[in-house]
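Here's a solo chain for you in structure tokens, the form predicted on its own.
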Amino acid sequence: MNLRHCKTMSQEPFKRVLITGGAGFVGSSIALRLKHDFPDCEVVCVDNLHRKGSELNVPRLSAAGVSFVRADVRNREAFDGARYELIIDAAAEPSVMAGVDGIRVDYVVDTNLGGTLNVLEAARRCSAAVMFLSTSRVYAVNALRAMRMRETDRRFELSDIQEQAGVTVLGVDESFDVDGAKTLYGATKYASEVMVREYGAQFGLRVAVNRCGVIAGPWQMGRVDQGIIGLWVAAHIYGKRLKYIGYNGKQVRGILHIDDLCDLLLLQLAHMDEWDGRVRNVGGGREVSVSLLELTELCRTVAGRTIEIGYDDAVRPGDVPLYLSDTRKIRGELGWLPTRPAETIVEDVVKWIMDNKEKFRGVLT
């Protein structure tokens, strides 16, 4: 193992940390981990509680000593008087289907791009470092669909020989094509990436950009357009109806346990000298990936229940048959590797739901 992976921090790197989207799945998980590892650090979470179920994270944050402020990142005044040393921007409307029907386009744009601009202005005023959580959805949809792949009985696989730059059998790296339509979600996050890097260059801020693939784990309130692992597990436990949409269930995603993401962020905090605006892919890669067919089998085995799953041949805007993050860049820099396989991710989500089955019935069904 790379020795850098073993480096630990003897004291908190920051005294005051702000996390936007702090009552969401990713934001709350990061906040709780920071507070656990650095109890003397003041951690403040901001969230508008727009997503169903996010309000259930507020008591967890409070019990851990994390401050919570109900506010909207679209409102610049919410950041008035901000005095933080680090801002982790995890706020987003994360649905790839958001705004596709022309409804509430302003919410997607104003939250994902406008909210990040408000974060950057707050960071500029108080000289805070910024960790921006972006998405693999910044890569062009048509380029992803054009990758050469082969079809097996259970999944799609990338071919050994590719005609496009930035993709190998290991997946998509940071040089892959971003020129083209991405979905409104992906476009707003890419625009935010550009602004994060510009603020870093123009105003001397320490900034880092993580392009995250599918993240999963306990406390994710999954739904059909975002949070697929949580959705699939919950459906098996509660007996909900599911269907494969396009690709006959063979579509593949690399998945990353939320604890592996938190491990990485703590490692990055120990290496602030490398916060120079570089973009890094973050995901489970080929090693931690599943097709929907494979995910179904995992859920049936772990949850001990079989449900009927339908088929829909439609390919929705933004749908792609396969996405894997090639994370060799960040692995080479920090020695970071995901340690939790797909089976563990499903097992952890099953346990979380079973331990809270009645409490979350109205949220997850």
Ligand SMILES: NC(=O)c1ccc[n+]([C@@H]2O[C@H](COP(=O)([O-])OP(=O)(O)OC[C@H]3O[C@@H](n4cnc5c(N)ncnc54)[C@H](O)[C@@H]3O)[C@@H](O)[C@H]2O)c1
Given for the second form:
Amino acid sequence: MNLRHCKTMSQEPFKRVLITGGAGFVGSSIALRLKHDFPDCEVVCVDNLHRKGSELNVPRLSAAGVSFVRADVRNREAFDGARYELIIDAAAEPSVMAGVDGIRVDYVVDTNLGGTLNVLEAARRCSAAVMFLSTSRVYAVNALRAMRMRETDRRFELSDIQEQAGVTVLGVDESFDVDGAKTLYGATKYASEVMVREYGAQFGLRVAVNRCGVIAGPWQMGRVDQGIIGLWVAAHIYGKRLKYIGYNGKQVRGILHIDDLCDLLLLQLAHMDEWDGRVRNVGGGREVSVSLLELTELCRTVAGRTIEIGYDDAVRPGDVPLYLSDTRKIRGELGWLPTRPAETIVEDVVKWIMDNKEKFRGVLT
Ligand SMILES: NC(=O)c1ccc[n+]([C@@H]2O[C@H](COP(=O)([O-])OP(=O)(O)OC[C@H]3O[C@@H](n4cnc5c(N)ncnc54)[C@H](O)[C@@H]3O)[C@@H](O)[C@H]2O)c1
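Could the form predicted together with this ligand be given as well, to go with the form predicted on its own?
Zooming out: every chain and molecule, the one shown earlier first.
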């Protein structure tokens, strides 16, 4: 066991925690985990319930003793009087498709960047540490597409030999190219990363950035443009049509169970004194990854249903054939690595939907 695990959180360095986007998939999962592990800690979730289905998390938060405030992170006043030792910034419009049609660009920018600027100002005023949940989408699309890959009958695989810096057969590390177009979502998150680190440097705040790949698990309100595992599982359970868009279903993503992310966060919180603006890739590598074709097989096996899946040749702006997280850096520091395989992720999502099938029908279909 890595010695870093021995540092416990019996005396957590925070009594009051704010989680923005706290009714969302990631935010609510973290809130519930923190409240569970630290019952004396005051956990406050802020969310404007923009995401369909987030409202279903509010009673769960309340039942667990987490405070919920319906507010919009775009408004600086939402943070008036903030008094926290820790802010976890998980509010976002997290779709790679958001704003690409020129509609509601302001919402993406004002929430993803403006909201984080408001978080940082609040953190500066009350000297809170900040954990920023960023995304692998900060890496340049053209560079991701230029990675050397080979195609098998079920998926793309990274080649052993790569020409670009920051990518090996293990995946993409933190030094990979960020210089290039990355979708509005990725660009706003990257701009926020820059500001988070700047506030850390200028004002002596403890700040850290987790660049997450695809996260999945129960309570993700999957939709066509975000939350692919939830979408795929739900379509199998409710009998909806799906289609593979581009790459013939061979596109691959490393995936991370939400509980693995929460485990990591707990470890990171035990080392908040080391939050020096560090950016860490967090996500599934080759060993916890699926292509869409493989995901379909898993869904058929676990959900016990086969549905019709069409093909669409289109490759949309921002689409990439493969993304795997190289997490050696965080593994070396904290001994963390994902422990839940793709099968477990799909099984947990299937069980969650089946236990609440009628309740979620309107949200997940
Ligand atoms: N889920 C993933 O696969 C994934 C991957 C990489 C990074 N992330 C990051 O993790 C964070 C959480 O993502 P998620 O998957 O939980 O998404 P989510 O959509 O489930 O949660 C985001 C929450 O933010 C809220 N929100 C949106 N606009 C808001 C606003 N203006 N004011 C207040 N609240 C607002 C939404 O209502 C929603 O509840 C995001 O920052 C996202 O970029 C997620």
